[in-house]
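Next up: a single chain in structure tokens, the form predicted on its own.
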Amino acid sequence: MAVAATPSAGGAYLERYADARRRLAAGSAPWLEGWRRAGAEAFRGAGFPTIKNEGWRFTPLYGLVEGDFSVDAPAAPFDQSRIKGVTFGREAGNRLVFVNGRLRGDLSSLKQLSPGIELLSFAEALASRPRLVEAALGTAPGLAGHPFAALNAAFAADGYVLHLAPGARSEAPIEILWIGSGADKPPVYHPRNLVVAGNGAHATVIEHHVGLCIGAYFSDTVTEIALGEGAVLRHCKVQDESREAFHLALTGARLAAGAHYDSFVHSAGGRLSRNEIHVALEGRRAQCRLNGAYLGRGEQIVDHTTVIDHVSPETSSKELYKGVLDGRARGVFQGRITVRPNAQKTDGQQMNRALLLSDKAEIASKPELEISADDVKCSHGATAGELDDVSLFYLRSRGIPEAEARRLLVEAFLNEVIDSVALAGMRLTLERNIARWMAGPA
């Protein structure tokens, strides 16, 4: 019988692995302890989500909340030249490597590096720039109240920590690879992510989950983006990982005046992800723009939350959300835009599309708009359907066989939102992940 998803979960969860959070204060500044011990405190009032919170009710967390994970599992031995093979097939140029949320520097490198630009491990950085992570620690926006916010401030002891100056800009892409490998025991990590970007910066950050084991693991990521004035980020994700993991990230970003943020997310791996974006359009003129591309099967559930609050006049949002389905695999949208009284002339567009190749696969969407200003262009809307007969035969009367003309009708279908990724390198790599799919078991 599954165990239901409470508070005093919540409590035991800590209790679990006291020894953990005892070890991270030993030598910790006071005002870290404290924001560890805020966590704590804040978690076990709060538990874990169950499917009666309503942004959970699409999402169970049954098999987490009954997983014994270890903290301090050893990584399972692996071949180290994989590396190259999940990556974008470049030589390593700026790119940090964690495995079981924790750096390796013998993996990392930063040779590329420009003026203006740090990059720290989350570790190192406590270290050397404590100011810089005490002041933007907890400022992000969808943290507040966040059950698995409040958990990895309580476990956080590694992560990355991207700090550009005013006007700096990087020449090469910024390449994050986590690795989940598991051993006798699976284990669980909980990355504290920073970026600090100052007026008119520039930079593209791309990051790659992956599973180098068989079996489960438990990752639970924060992610704080604050751009200044004028300032661009492309932040480009895959998530690939094993396919018993559980993989649950939050991202929140702050934009200042005509900042802009552009995030891709792909979701293929683990038995279940939640992608979870809160970006608070706080300046004159910010932008940002949430696209995703999910596949699923089996039983996976992948799940995609977006919320997004125009605070300012002039902002606008672009989102679209497309996602491929079989088995009995379960997808989830739920995307809110909210529009401030003072945002007049905003412009908030979303969209979420689902194929379904399985008569068992099921797509829950959920999309909102609260708009309290007059002048707006605001859209949402969602729509879910089969793979198009019609084209179907066209294709085979073709010659091309069945399962060929499948794969490329999901292709085309994709083709929309990965189009949206202007990175050199990275739609291969994309298009081959949609192709191993297409070709594994339903």
Given for the second form:
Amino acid sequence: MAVAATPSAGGAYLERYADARRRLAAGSAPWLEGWRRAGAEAFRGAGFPTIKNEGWRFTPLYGLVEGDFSVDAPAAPFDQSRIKGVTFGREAGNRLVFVNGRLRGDLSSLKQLSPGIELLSFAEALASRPRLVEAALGTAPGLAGHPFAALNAAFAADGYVLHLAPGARSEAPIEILWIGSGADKPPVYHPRNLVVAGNGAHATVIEHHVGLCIGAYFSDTVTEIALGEGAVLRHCKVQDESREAFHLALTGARLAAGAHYDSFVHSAGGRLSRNEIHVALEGRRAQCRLNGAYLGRGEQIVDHTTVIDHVSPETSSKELYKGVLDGRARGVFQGRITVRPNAQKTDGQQMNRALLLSDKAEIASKPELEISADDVKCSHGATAGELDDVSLFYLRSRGIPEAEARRLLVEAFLNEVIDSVALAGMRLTLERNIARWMAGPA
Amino acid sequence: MLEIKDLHATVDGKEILRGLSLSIKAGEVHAIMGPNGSGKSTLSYVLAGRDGYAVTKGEVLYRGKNLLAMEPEVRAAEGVFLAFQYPVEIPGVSNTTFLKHALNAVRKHRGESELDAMQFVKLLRETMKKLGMSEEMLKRAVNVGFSGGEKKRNEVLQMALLKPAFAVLDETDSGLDIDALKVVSDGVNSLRAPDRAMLVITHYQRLLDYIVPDHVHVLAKGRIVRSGDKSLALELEKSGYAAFAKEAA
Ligand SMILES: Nc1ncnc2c1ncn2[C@@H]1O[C@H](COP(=O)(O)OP(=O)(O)O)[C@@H](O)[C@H]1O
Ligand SMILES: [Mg+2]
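How about the form predicted together with its partner chain, since we already have the form predicted on its own?
And the full complex, kicking off with our chain again.
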């Protein structure tokens, strides 16, 4: 039942939402409207990627291309009490809440922002800090030629903007909560987020994506990150969308000398999710760590795609993704590492490990190393295995019931990567999520 | 307590146990000795319920119930314990977590309240102290990076915590120095009680100086070929297994 997603599918999609684009254009600055139009034209030309496109072979977009979404869908009504269960509680002092991609000021709180830190919505930033937005927009690696970056640009209306002055440090983590909530028609939203960190700035951003509805929705997010010299960004994302949701997230990070981007992604929800991260290690000794823990069951497709560009010498990248797949779920891991001729003494390590709980579950791993310097240390690996029978028997022989024994072994498998998360409260959240997942589908 | 009647079992289609019968009463300690490959571990796995060990004939009654029909965790909760010849390493699961899950699962089955973290740690510390074990072993993953002796002590620790009614010790003595052997034997002896029974599988007579058995059996080619009292172990030590192997053929 594959729907042929030809370039014309891109045009048709744009036509369907022409009204929404006209509404966006009204009152927008000419530069912004020009940028959106360029995005629309690029998407019209590219269309939705199909399994014939490079980078999308394992990730068919069934149900998305023909989906009938609503750009300005009204959310089902809910208040603060409803979101209690999906926030991180005390660890986040500052929280922006977005419903269907639009900031909900009444649900958000900004209490403890340290000096030199600005956190505002994309829509607010367009009004109050247009030059900051204009300078940052569209500059991240990985966006050029990407169909979903183009689609996002065509409709970008809101998102979060985090600006850190040189040396600014956010003590408390900054939490961004994304809620998908359809009422009549499934919503689609295209958040555009910008993080600009001056030299030596430090921040932790926690993102939580949840669905407070049963039905489908489509989240097409682009996050652009620029880290100045020695800046550090810890970026922790929990993707727990509803079971029918489409979650396509593209993050591009550009790092100056000595900067550090530390990303952790937990993907558990959505019928189709793709978390794609591009990192350009532009300055000497820039480093990134991209870790992930993913869970899939039923017919879920869970895609993690990373592209790391070692531009300068002595840069390092470390990646560890671990996933547990049950039912007929498909995991996809694509990891490209490029080492430019000048980037001597770089260190690139990449590992994807999958645990398959059913014989219908599958993992597609596609590492790609492109190394043009000679003095480098690069490694990659991929493993796929089942739960160890002997370990399972050992636990059961001590009285531990089979389901509990399986849960212990799955948690043990994921522990290695969960332990890499610095925030204790976040680790607890993840452990709880995994335990809940192991207890079975809701 | 345990009644094994004409037990036949195959592994990978190969018959390993070929008509084994054994009766163990509460309060008794039985020893099984036998050459490598005679089926000692196979017997212990069949009793513990490991997959892939197919019983083709015979039965095992534990306290009058059909043991072979029970899942491995039910056997454990009902009081059957196997100290593995080769304890399993489980990376990522801390030894403390493992022990707590095991103890609470068994307590729950017995209708006892589960221990909270504090109560559990207290009990664990006391038990380890008695066994002369270092607490450092608790932080590590189950059996990962443990020496051979530490693994065996960890088996005895599990046994001491779970307090089984019927324990099988599969070559728990092999590879142990004298000090470790004493610790293991003390652990076993402290569990001896009129309402408990044990099956001690060993290759060496040495262990039986510390754990004095009521009965000794010789296993050869999947069958018990001789039974006697503890003097049989001494006799074996002198004459070796060769004579018995012939009897079994
Ligand atoms: N998993 C297995 N697969 C095939 N053969 C096995 C397996 N386990 C044991 N055996 C065979 O069964 C026989 C008895 O083994 P075992 O019970 O381990 O003997 P013991 O413990 O007395 O040394 C041996 O011939 C051994 O090779
Ligand atoms: Mg053996």
